[in-house]
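Have a look below at one chain only, the form predicted alone, in structure tokens format.
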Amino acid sequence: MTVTPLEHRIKARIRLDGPMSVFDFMGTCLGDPEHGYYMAREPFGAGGDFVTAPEVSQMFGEVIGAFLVETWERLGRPAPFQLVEFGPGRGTLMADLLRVARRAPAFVAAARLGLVETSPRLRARQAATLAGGPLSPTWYAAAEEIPAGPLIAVANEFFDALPIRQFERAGDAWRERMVGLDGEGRLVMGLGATALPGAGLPERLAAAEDGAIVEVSPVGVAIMAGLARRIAAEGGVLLAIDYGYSGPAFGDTFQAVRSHTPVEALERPGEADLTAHVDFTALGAAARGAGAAVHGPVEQGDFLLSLGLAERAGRLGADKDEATRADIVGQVERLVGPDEMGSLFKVMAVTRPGVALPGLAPTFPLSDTRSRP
């Protein structure tokens, strides 16, 4: 089997420094400046490795846009404010969102568009997608770079791509899972010397069976805490949408996808998307600890339907032929179906305490927005 350039580099590092944590392996595979997955590949869409909700249907971004405009109204119409997307992909979600938001000129006039993206290649793709739109974006490498002021932000499939640490129960200790080399020089998973301290462990960890795995996302928790602290102080909302669960839970969710097919996570580093399911309980705890209020999580299907997705689909297909209407129905099913994205994906929002968010169909209408060209 052909060895990727990044695999050569990872193996050389392991030979020199010893096994690397899952955290370091995941971060290297996704973010290496030269050979990292998001730096060197086109991950999105039918021709890539996976399809996100904005790529499934324009209706996803339109509903999110209506939600954010309605939320801006409820926040007292702050002006100016930072309109930010974390992990904007090809810019599809933001383009659909802004197409709806243009019908609220005061929202657009007050918005300062920012995109948190580290990949130069994806930044260029986002610029092309948003060219000619109502707002010109500024790119940031990290949340800390976003200018001060009220923040209205969306993070769709962002937290799942942040590196995780894994610990496995081995006898009386929880040892960190590491990536090393076997006798034939192949990448393999094993256990390292680093262990969670035995004293003071939560009861659920102390009672776990041998071989149980627990995952933590230190970067995700830190980002959430920082954003929540800012929102509590300066106002705004963060809408996080991702596949995940309400913890605590045991299990190995570290996974890889290439060409829309699950593959071994250690196979061909840099050429597959690596993700892990998001622990929304941990994110919510981080936000509350920073002084913010947490709304949800709720299932994506319930969220989108409560905000008028079905009605939008009906309007979008009203003057279309039968084949197009059938395609729209299929898009809705993909977004909200319990066996599709509807149940697996969760939605959580963070605001200042005392802010009420739209829970039913928003007052901001969708009926007159056009289809994508």
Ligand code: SAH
The other form holds:
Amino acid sequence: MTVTPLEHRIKARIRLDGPMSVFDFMGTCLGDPEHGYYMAREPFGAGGDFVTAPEVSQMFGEVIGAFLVETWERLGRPAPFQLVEFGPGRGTLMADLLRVARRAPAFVAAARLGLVETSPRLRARQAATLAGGPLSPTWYAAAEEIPAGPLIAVANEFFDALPIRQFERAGDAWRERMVGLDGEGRLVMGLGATALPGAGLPERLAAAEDGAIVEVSPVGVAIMAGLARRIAAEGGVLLAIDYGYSGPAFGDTFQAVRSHTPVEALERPGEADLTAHVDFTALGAAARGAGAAVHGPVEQGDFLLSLGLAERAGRLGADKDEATRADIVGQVERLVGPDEMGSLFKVMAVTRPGVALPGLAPTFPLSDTRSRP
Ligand code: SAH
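For comparison with the form predicted alone, would you give the structure of this protein in the form predicted together with S-adenosyl-L-homocysteine (SAH)?
Starting with the chain above, the whole complex follows.
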């Protein structure tokens, strides 16, 4: 098989500079301006590589829309406010949630729509999806560009697309996992030369077994801390939904998917979607550290059902034929079923302290250790 253009470039860089961290590899594969996965491809849907919740069913975005309008009410109906989505993909979630939000004209009148998206190709797709909707979006490359003021934000499968660093226990030390070349010039995973001595690290790291892997998401934590600081100061909410776990935990969650099938993470750089599970405990700690309150994480299934997904499905199916009704039931099952997205995906929100949210109880730091799903 031929090598991908990005593989060519990554190998040349490794020959020149030596092995690159998983962080650099993941960031390059997803975000390279020319050949990065999100830059060059449209990955979503049955014909793409994976299906996200908004692409499963319009009901997902409708429930999120109802949540955001209700939250806006509880926040005291701030006007104006920034209505922002992080990593909107095809724009489906925003289109669906705006359809529901339209029933609250004061919400739409107060909203300034912003989309945080790095891919020009996906920006164009989002523009097409949202054309003719009640609000015209402004695009931002990063959270810092969003104008000041109260923020009502949603991020579905955004944090899992941000690059992670991995460290592996090797003897008495920790070393960073790096992508290098083997004797035949193939990409291989290895360990970096610099050793972090085990002694002096936090207890749980010091006690880890040989071969144990820890993951950190420096970009995700930084984005969360920045948004939480802003929300603590100016008000609002951030709703984050992702495939994730409550850490601390050990394990390798760096994974690649192509055409709905798991593939080797180092195979065909730029052509597979790369993700890592989200450590909600780390994100929650970052938000609390910035002065915000954290709600959840709860399982996606519980969240959607407590906000009335089943009733919405009933209404949607009421005047439909048998086959369409069966489709709707299937979609509900995919969104909330425990063996489907229902329990693998978690929902967490960040507000100022003292705000009560629909479907999400405030939570306090976890002190227990739980394993990954
Ligand atoms: N939320 C969508 C798409 C999820 S895929 C859905 O649920 O269908 C991840 C999205 O995040 C893509 O739109 C991708 O281009 C965007 N993205 C990835 N890294 C980003 C970054 N660092 N800044 C902004 N957007 C990013």
